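Here's a solo chain for you in structure tokens, the form predicted alone.
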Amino acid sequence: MLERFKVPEADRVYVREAPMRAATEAIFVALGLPEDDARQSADVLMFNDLRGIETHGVSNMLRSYVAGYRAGTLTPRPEIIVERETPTTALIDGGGGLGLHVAPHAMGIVIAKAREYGMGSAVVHHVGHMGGAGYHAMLALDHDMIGVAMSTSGRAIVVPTWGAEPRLGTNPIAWAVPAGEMAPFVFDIGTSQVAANKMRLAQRVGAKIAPGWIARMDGTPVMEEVDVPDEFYLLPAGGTRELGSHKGYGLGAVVDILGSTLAGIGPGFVANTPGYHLAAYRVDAFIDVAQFKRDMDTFLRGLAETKPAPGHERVVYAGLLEAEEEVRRRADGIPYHTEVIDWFRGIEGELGLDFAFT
């Protein structure tokens, strides 16, 4: 994430995952849902605070979680049905149920096909906000497979290149790779320029917008660094043609695709609710695993010892500082802004319940 993002050393408290976690398990417990399907949410939410990706952590998103049952826009405990299958795919209507528990239940679905078949996918509607796709796609890992998932994004809120209007979610999409020794290759991205979660972030730490990230309302880009507006559209990943915006479009159009139109429910825009595309390839049943992980570890040695250009201490790849960050915040704890803290105080009272970080 970057540095701009991170909660200021003046606003952090850090936390311990296991009390943060049992209190987040305590709040789905609480809004109705099965201890099982608490815990699985708790656990996605905890995986992004963990690696550092706050936008989808507690941070963000549990509150918007609360609000979504409080509503009723959320099931605590859906029926989730297989409408269609073939021995390789699936349709799958989530029952109204949230992505967290929802979505890993359909990837082990397709976990199950990729075992049997080599390959497997699914595509699911009916359902509620994914969480963050590197997850449901590093569930694969454990199984010697390369996982997939994307979802569209429930609203519009990105314009196509020279559009006035949006037309796309930021369709994220994620794909996860193991390897041997190395960190496993985790490509986990929003196809618009930046996720729209992190305007939140940007308002809780006070800081601005980059150029090219956002459009004013009539779709003209936002070429000056800028405190987050009021209201505006966020640019395709490239933010403009000149920079390869047409790129981050066609991306999200195929998330779009394969996650909205093929589930059934019409392109993004017009469903105006998410949909996801998960899938998972078996390695051996194209090369032997011990052979795929050596050669995945020299590509990825290859990428992280490759001589830095001038100003840059180092060389990543995707996955890499998401799993060098988890190992620090198991042993020092995370780092919550103290407004974080505060919600996490007031829903404690609201429901009744006692948090030990509190």
Second form
Number of protein chains: 2
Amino acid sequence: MLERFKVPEADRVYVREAPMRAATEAIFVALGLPEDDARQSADVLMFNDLRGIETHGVSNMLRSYVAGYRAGTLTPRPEIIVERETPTTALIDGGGGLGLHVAPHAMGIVIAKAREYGMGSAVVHHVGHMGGAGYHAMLALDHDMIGVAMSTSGRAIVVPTWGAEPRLGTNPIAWAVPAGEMAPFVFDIGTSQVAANKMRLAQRVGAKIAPGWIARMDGTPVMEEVDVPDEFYLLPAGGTRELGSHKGYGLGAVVDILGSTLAGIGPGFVANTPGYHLAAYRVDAFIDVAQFKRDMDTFLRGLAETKPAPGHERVVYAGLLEAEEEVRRRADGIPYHTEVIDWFRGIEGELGLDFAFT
Amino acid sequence: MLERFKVPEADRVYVREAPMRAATEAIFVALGLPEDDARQSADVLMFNDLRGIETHGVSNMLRSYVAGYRAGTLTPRPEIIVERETPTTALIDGGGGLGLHVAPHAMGIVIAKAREYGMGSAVVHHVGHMGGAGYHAMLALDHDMIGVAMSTSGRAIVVPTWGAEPRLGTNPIAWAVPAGEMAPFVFDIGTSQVAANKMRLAQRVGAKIAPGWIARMDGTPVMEEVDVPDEFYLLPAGGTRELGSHKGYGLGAVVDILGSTLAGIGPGFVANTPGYHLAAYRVDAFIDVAQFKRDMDTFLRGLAETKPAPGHERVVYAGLLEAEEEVRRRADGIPYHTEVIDWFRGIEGELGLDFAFT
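Mind sharing the form predicted in complex with a further copy of the same chain? What's above is the form predicted alone.
Next comes the full complex, and the chain you just saw is listed first.
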């Protein structure tokens, strides 16, 4: 994550993983989720917080999930139904449950199909927020598989290249690939230039946004450094056509097609609700796992040992900084903004819970 | 394609598709390819020229293929071997043949697997240039399947974000998705900010390159508008970190892993030879084809009818301009640079052929 998004030192409260995990689980249980699903859902949020992906940790997302359960738009005990199936594919009705536990359930089906046939995939509709794609893609790693996860956002806020009306969500996509000694390759991005909830984060930490990140309401890209305006659209990754926004736009459209239209709920801008596409393929369906992991180590080490350009200390690859951050945060605790701790204090009282860190 | 890359009016010679196709086929046959493979190979080049993808038509690529056959680095009659197979996957030795006919052959295997099991994929090594990924992905369309094609480039010329040494090729990737009445969605990009052979094209048409496209030899992004320098590296799509180059870098790494490492030849920067990843999935393995095509029309029409931002006439989607260009070029002929026609005159004499347009 760019420096500008980090919680300023003065506003940080460090909380150990264990009490925050316990608090998050307790909130999910209090909202009516079964123990297992509460544990699974908290695991996704703590995974993101431990790896420094705070846009998808407890700070931004948990309060919106709480609101969803309270408003009845999220079902705490969903009935998950496989509506159509082939040896390798499944169409799944998520029963209106939260993706934090529905997506891992669906990924289990995908992995079982890949184990038997080499590849597997599933689309999921009637489901809530995924909670970040990386976690779900990484579920394939322990099975020596490559994992893919993508989700439409359920809300059109990204303008197409040259467009003045939003047509796509931030439509995230992730690939996770196992390695040997090196931290696994986990490439997890939004297909917009910047994630929607990075805007909320920017407001919280008082950060400006960079040129080429957002568009004015008439579609014109904002090419100056500005505070987060009241109204804006997001630009596709790349920002402007000259800088390759047609690539971000097209990749966002791929996610929209595979996650939403292929799941039978139509384009994202019609569905206005998330749709997922999950996939896994067995490495040994192509080549021996040992050789693959050895070659992945060569690849990832080669990237990480690239001579840096002037002004940079090192070169990294997708997943490396996150793995390093996880080690640090397991040791030192997770830095939260004081405002987030205040929110936990509030919900603790409302739900009659007792958190160790508040 | 950006305006700056188009052949200037004064340098254009219009040639009809049929005689150019015949000439291209004749060249392949003269180089030792069987009739079928020559026809298939010419079809890829003409597809690209008709759709306005001149970077991958006869202008740039054919002369390098001719050089490859003459130098013995390309095999005109390759033995293509399936080395490993599961119900859904195949590892294929391309026999040193050109991808223009080896990739369609492999895609046929992939489509047959998808027809039976829902999904199929193949990796291909020991193979030449793919000739653009879009053509091969589109082979899935007639089967009501979604097609995916990617290739590593066989030469590291793209620096990782913050890096001063090249580690990736331009590593193209394409998705093709069928629609009903609308032109199919065909998203076909290089994962570098700009394609390597667009540089050659820029030199031919005297175009400058834009800020954020290339790096100096120490890895520093060139942020001014300049002529194509003698020495440079390419930047990942996005250009700089602030503009999202980590997304282009990561997507390029995905192609490298799936196309090269998964094909058993190690990372692209070690293999230094192309590797492919091809995939197809049956639409009706997820939902009914009729519904899907109707929804795709809604999606694509919605994109194309987006109100444009100030200064732009319309909004398009991946594959739309190419489909329109194909109609135009089938009617009016294909504009080639005079220098390309000169090259055809030369090879005509060398191989003792007789082209209708020279």
